[in-house]
Amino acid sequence: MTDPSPRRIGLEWLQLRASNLVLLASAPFFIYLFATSTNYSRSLAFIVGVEEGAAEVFQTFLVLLLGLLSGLIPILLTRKSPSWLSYPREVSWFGLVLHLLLMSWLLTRWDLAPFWDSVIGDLLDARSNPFRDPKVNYPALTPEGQAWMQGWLEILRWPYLLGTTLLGAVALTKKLPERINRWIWRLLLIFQGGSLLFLILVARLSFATGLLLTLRAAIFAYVASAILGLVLAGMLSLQPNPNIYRRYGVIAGLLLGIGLIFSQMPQAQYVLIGTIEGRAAFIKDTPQRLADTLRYGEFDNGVEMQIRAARDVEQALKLYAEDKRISAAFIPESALPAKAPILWRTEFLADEYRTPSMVFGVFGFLLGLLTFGGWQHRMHPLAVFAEFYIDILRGIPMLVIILYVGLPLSGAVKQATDGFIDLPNMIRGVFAICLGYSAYMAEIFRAGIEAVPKGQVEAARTLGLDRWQTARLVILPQALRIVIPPLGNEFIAMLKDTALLSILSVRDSTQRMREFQASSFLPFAPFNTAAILYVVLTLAAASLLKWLERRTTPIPKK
């Protein structure tokens, strides 16, 4: 019988497809193109982010990368390593040597200047921070803020270094107790595995800083849509019970009551003053959708009027008396002036009685609904909601749902909140791709679920595992192995897409390249280029995914 799998070449670590053969054949032609065109160099340096004290910035990043991780991962290892994943154990001590001479050559004897630049400037605020120098356009210290990170420096590198590798040889030697040992681990994964997250996901490194945001972009994306995917395909395997849809039904009633509550709450009352030739004075804190009122003239015998905003009652009608230019004043009624004009009246629910009887109103008819639904066809109402969810989600296309997201939603939040929630657009961005990504990843996990036998489950309940153990030891294990494969195809798709973020001014690989072909002119170098490093990017992926595949699959016994 002939192999059906895909011929491939090279070492067992290191196979290649055939496309990827004519692809790593073709690497020597981009190689010289992006050397010796000027044009096409100019475009990989921006695109990229490569900026001032580039080259010195990535000297120490290397350095310290190597450095964390031999001195975090075959430690931690060593304790709990998965079985495709194996190695001598003589590797541990290597790894802790290598991180002690590793970071005491860094931290001794190299000019860290630049990093801190990079990194810590990033950190500071330029109009706020003395440390932070406003001289410039781009992060950089002051002489003081150098000599304060020198000095904290000083007082550090030795605690550390000694205190990391004596931490270290004691887990590896596994001579206290477990209970002594465990907390060992937990201060290396503290220090050390912080130290390293920070570094890879945070830190503002001046040689890629485009190329980073977009990685960093997709792996905040891909993790929290995982995670997302994952509760919604455990809601959707939930199964009702005979009490579910009373229990739902009295909470829909409960929240629908509070919504009605507030409703009734005393209304406000306002009056419109004066006549209608000017402007009209307006106060700052009233509902928006008044002023759209007086703006459209949607009151009684109204025309469209401009809006001046005043801060309070006495501001707006100091403006009704003394500016010629305002002609009406919107006020609470109780602050009517004697013999003052009225050209209309309104009552209204202020927004600290609206917005809460909204929200428990819209909650409680959604909750209402879905208990309606799941009782027609005997589902539970969850399961029903992440239908409902994956269905809407899939249907709409992803720039719709991150212009959404980017810019309304996060809008109103910011407004509902009064400034105090504010997000930046990078964590807007990835909340929207994590909300439309994670309606196909609940569809894969569910089906991963599905694929285990239901045997096995049985099996696990009759050996008294709860439900919860029964999916952390016996479903997921299986169905997370079944579903790597589709689940590296949404990691590649999604990495495509962070391109979109652009629309949101996003300073990623694809807004830079928007910004060099605006500034340059240049009609293909810039496009050329990104298509490149994106076709590198996927391909990298793609590899990694499958080596992880690899290493995952069970070998059949002979």
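Residue numbers count along the first chain shown, from 1. Keep in mind it's a predicted model, so treat the numbers as computed, not measured. First, how it differs from the form predicted together with its partner chain.
Look at V250, A147, T36, L473: the residue sitting at the hinge between these two forms, where one rigid part turns on the other, is V250.
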Contents of the next structure:
Amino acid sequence: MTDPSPRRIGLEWLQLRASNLVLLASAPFFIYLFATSTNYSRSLAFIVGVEEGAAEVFQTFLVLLLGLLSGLIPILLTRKSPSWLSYPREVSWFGLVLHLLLMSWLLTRWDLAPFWDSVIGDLLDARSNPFRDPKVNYPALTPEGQAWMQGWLEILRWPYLLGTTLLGAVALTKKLPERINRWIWRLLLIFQGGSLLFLILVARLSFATGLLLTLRAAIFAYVASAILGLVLAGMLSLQPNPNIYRRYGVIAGLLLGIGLIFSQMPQAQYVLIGTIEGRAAFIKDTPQRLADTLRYGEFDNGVEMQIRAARDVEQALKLYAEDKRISAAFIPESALPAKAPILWRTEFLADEYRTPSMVFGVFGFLLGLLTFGGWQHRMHPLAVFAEFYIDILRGIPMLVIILYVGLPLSGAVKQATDGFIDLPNMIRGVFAICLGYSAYMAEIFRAGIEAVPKGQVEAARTLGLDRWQTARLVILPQALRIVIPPLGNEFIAMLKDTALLSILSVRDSTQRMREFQASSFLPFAPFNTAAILYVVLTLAAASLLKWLERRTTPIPKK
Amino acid sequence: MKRFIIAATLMLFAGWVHAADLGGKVLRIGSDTTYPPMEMVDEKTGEIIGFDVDLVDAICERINCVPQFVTTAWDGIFAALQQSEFDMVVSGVSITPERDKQMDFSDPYLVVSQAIMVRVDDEGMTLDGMKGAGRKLASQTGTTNAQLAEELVGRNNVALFDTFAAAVQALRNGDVDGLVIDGTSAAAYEQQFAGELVVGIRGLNSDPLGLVFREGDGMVDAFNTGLAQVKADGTLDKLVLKYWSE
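Alternative state: the form predicted together with its partner chain, after the form predicted alone:
What follows is the whole complex; the chain from before opens it.
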């Protein structure tokens, strides 16, 4: 295929937009600014997150990155690859040799201690692990930890180097049967690719903790919201069959019934004993609404009481008996001491029954409504749900979603699962961004799916493809190609919205900027630096997307 | 030299007398109103109330000015002051040497000690217990509380939030083990989250609080005069009693 248009001379090959050219031209000025002004260089170091031992970790990271990438080249190129990734076989051999050289240099001649401090130290629990150094503020290993790592390195490095190189060479020569070859290929891809992904997406790298956090949050949130958005778009395109309403109606009724049973459970009997002069001891885990009743004097005699928390009944009674400032206690009736003056008597549904009752009731009701709505409009109930989800989530500001998911919802989930589901704040925030953006993603995917001509679907069905095959082989490949530009747009928007994670105490670039600003009082430098950093990131992302767009658009036939 | 000192003293004195009357000037006062009981928004009326508000009202009565409190976020509050968005900042601000380099403080109007709030299960935990074993503390970004938290357990074990409200939520969730906060506000949060949170450790680093002005602002003298009067006639003590009955 030849390009008939005459070759233009100039900066065309750069594929730059005019505005980007202006930015590129002004880059030397920014570099000069960061190099000469201490305020700016300090801002940059703090916002990017340059920490202890950054230089060594950065060098190690670079060599490791190159080593792993070059190890992946033969793996990626030997299999069927799309036309735009075809390179001569010599490139594969070169990659393999480069991999061997770089990795053996790294694993035998390099001081890996700072790298382990940063990467491994972070993975160990500071509270319990003896290999983690508890004396320093940043993740670091104790000397025993370092010796342990060194021991494993000495055992593993030669098997690793020989293994990856030999397997890569075997896969390249293609002498073995295809089936074995494929297994070798998978093994290497999982191992090398997995290490590379860990290095890029998970490992704590002390030369850019803040910057990497921002990038990683955006990438994780993007992938997750794209998947969720695709699922929602799939739900939207579900067609109902006549039985579906009856089935969903029965499930809704069952849920409501379970909720009703929970609401009829025996109530807890509580009494307020003592006098109203002092504070009231209030036992932990008693529903908060009762504390409010006491605090605002909404019980019998209408006197507002101050409250003091107690761990359990014993402590409450002890405080009541011994502490002069505490004149009352709110306790279960079963623990009522003899001769205690009773101020108020009440009963309520304990939280262990009230919560499931509410949850089942709400879900049953919602499912009932979805089924009814679907029946009325001849839609699948799940399609109605997807619509409902999109309408709701699109209507809530991202800040509210993040605060809600990050603090109260995560707390409730943690409590409900007894501390089993306890995600770090960054993951909570990523989850929140994913929830919010999936609504937009779903709409983008829906637009893409609807842009595929109806005739294509009909043709696929005539050829005997089932619904799933039609979706996977005919609709999605075309739909995805159509939606690449808007999807890219979303990525850039997300990259900036990760700044909102700073409200969850996640130390991303924005939170670091605020911390630095708060302690240095500099009025301009931190904000300018962060702004420049974000622009550079989004520009890089935009260029990458542009490249992807060009690569995936089929060359039009002349 | 001697004459210079006399002249300077006279000028200072003249300024002092004059500055004690601000001539009914309306002052925009920046305040992070998420910090009960120092400053908070009354949920019924929507007005900004609290100890700081009452104090500035009392001072302004004496030096003839009209305070106008404006709700703002804590971070960036000093940048906004420096860029003349506010005439002063009153937000339970601790006087620190670094801040004093950039801004002018009035005389201290209250000395508060910091405290650590914990969940009721952890009541009785000592400061050493807090420091060891990788426990986590929460606080608000850019406060002296945050500095103290960092000193106690190190930056990587400190979670910093925009507001104390979010930090309290993190403590209730069990994401952190303690919350470093001024003792004055700890008492208010203890009430609000009765049955869950208690003030576990009291009397840490004492911080003097001051009213904040732009560098070289003449109003500082007037406010110091007013503050001295409020202190002398017992109004300040009455306010302290009103907000902290214990």
